[in-house]
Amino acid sequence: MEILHVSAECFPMAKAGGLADVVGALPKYQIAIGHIAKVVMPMYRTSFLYNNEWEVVHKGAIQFGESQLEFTVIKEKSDFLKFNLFCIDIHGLLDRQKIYGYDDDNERFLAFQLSVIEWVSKWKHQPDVVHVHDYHAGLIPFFMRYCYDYRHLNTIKTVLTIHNAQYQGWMNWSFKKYFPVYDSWKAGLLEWNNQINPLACAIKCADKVNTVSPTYMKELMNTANGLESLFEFEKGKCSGIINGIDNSVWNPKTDPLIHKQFDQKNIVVGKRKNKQKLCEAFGFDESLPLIVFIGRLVGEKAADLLPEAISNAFEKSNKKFNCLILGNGEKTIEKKLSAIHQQWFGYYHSQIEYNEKLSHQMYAGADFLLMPSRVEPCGLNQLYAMKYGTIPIVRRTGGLNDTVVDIGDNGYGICFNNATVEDIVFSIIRAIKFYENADMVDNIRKKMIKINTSWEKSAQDYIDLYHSIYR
């Protein structure tokens, strides 16, 4: 089969989340089991695009209201990522530093879809299966299908996957005048709650629908963010598949970003030495336990938490844990994560940044990993810490249920309920407890490093998901 994902992100071109790894990943394990995959994207001004050569392969334009805006499509040359990777340019829309955050971000990705649906319908041949990725390519089914001018693309099977249910790209209806001329008695397709809500319209229009986790799918019946009725309506073409991790990336015995690489043979001493290089760069005791959490400081994540959860836990164990935070996000919990570095000083640091190189130093050098969310569509970070031997501790939700059991199960994690500060202190007081036993620690770490969580179980899970559209 051909397949042609279509992202805000896709890593290492640009990243914001987890995202950016999938789409990174899941085409070159579609590859490795003999289809075609490729991915398009908006061409930002990343690094990664001027550290690299490429060559144009298409030039279009598309009206957008009484505008004409002409786009380029440009590919990587070298192919070093296992997979095609095309670039749309628009002037003055998608040539911008940051992926999110722009007020007029609604024009941008509507203009880079339609970019997208003009230069497929120029193609000479089409793709068996055009995936899109949350709802920044979420009208393009509809377009594909209810369009006047691209209506010859109706017969490509459409996939959405949902990445995270609470981004839905609202837009008024005033938006309608950047839309193609579309069936006039389809315009209840784009509607949900009295604005054109490009998540929810792809839900609508999609052959599939897939969350990045079962239990995720589960939980969108109810708490979706104003969508749930349309997760029951829909739900006979809905489904989850677990995220996978890309082996190339994240795997202990070959990463460069890691003061020293280890398998599952030597664990033990990977770890100590990974450790001993964090506790000295940030001024802890190594013989404590060294519990971290990666990643965006908002509210889904639980950050707020953190600072008061944190203390009490200090407080409550006598300081007998050392804690590293690394992310960025809302301003008011970076601040309060900030200001508890004096109160705290020689057991707590936090980097207030992304930061790639020191994520993956955490991954191998700590021993817990904490992850309070309170939305976890599937989560990446605990599969990550799992590969580097460093315990999970996370709440029964999303895919962190699906993917984490708790060392009381015979398993392989510390899990708690509630995304208060009470669970996360107790599971810290727990997470410390456990830390005193060496040998049960080290047991766990080697049954964590066997787990097989790559994409290749996924990613034929995707194969037969396309394949069920056409049975």
Second form
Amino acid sequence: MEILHVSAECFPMAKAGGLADVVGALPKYQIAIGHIAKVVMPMYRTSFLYNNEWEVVHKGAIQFGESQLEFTVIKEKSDFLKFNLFCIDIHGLLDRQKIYGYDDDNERFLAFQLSVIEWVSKWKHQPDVVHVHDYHAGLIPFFMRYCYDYRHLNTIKTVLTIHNAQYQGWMNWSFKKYFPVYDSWKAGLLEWNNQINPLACAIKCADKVNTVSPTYMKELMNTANGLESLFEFEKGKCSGIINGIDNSVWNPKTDPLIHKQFDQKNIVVGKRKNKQKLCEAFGFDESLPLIVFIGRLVGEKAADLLPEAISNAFEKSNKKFNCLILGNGEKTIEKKLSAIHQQWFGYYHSQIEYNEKLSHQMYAGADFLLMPSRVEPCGLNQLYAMKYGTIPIVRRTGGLNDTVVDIGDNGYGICFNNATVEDIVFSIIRAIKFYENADMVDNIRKKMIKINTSWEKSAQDYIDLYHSIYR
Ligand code: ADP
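For comparison with the form predicted on its own, kindly provide the form predicted together with adenosine-5'-diphosphate (ADP).
Below is the whole assembly, all chains and molecules, this chain first.
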């Protein structure tokens, strides 16, 4: 099969979170099992763009309201990614450093999607599947099916993967002026709650819809930022496929970013050495358990609860652990996390930034990784943690529920039910107690590193999903 993935993010070109990791890995694994998989994304001005060689493969133009926008499609020239990466450049809209966060994001992603379709419409052949990721690519199934200019694309099958249903790309109806002429009888497919809703539109129009874990799919029927009834209505074509790990990037045996590489044979020494370096860097006593948090500092991740929960846990345990936070996001949370530095000096540090290298060193050097998420579509952090012998402390939600089994149930994690300060503190205290039994900790580490969470199985699940459309 030939699959074209359309996404706003792809590692290593541009990453804000798990979406990039998935789109940077899944195509590789689809190719490994005999398919053709390609990725197209916007050409942001990231260091990856400047550090690699590209060739121009197409030049075209789209009508965008009153204006004609010219676009260029470039392709990464070497084969080191193991899949073809195409980037679309539109002067004035996509040629920026950041992925998101501009006032005209709606215009940017709309122009991107129109350029993708215009480009695909010029291909000499057609892909078997156009696989769109999240709302940034959510209008593509509609445009391919109902725009008169793209009628010849309407037999191509489309799949939507929802990495996060909180963000839906809402637009008011004035944006209609940018759309190519479409069958006006179908306008209702664009709409949800009197607005154009690209995510809702994709759920209605794609041949198949999946989320990145089965539990998250079930949760969306009850909590989906307004789309609950739509998920209920469309559930016949919806499913959940858990994400995997890209073993070529997340592997403690080969990871060039960590201090001491290790595998299941030398995991105990490997973890100790990585922890030593990390503790040295942040002035921690390495004999205490090290609990870390890595992620976006937003309500979805329950990061707002961290300052109080961490302070309470320090008080309750009499400072029997160290805590290192890496993340950025909402300014109020960032400030609160920095404000407690002085109080817990020597035991706590929050590193407010995005830092890929430090994240690898934290997965490798920490004893526990805390994820109290309110919403977690799949969660990759816990999978990386387990792969690096770090015990996950997670709230039972979404993909966390599907991938982490509590130590009390013969598993390898610490699980709790509620995103509350009390549950987090209780779980930290449980972790501290568990850490006292070094043999048990080592055994759990050896058990976790052996779990196969690679993309192999899920890549095949996606192929099966595509085939199910053709049946
Ligand atoms: P989400 O996509 O909701 O942010 P995921 O768990 O699916 O959450 O993926 C998060 C990815 O982003 C992981 O690769 C994680 O290591 C990375 N990440 C998040 N925040 C940071 C940060 N501040 N520095 C480095 N990596 C980060």
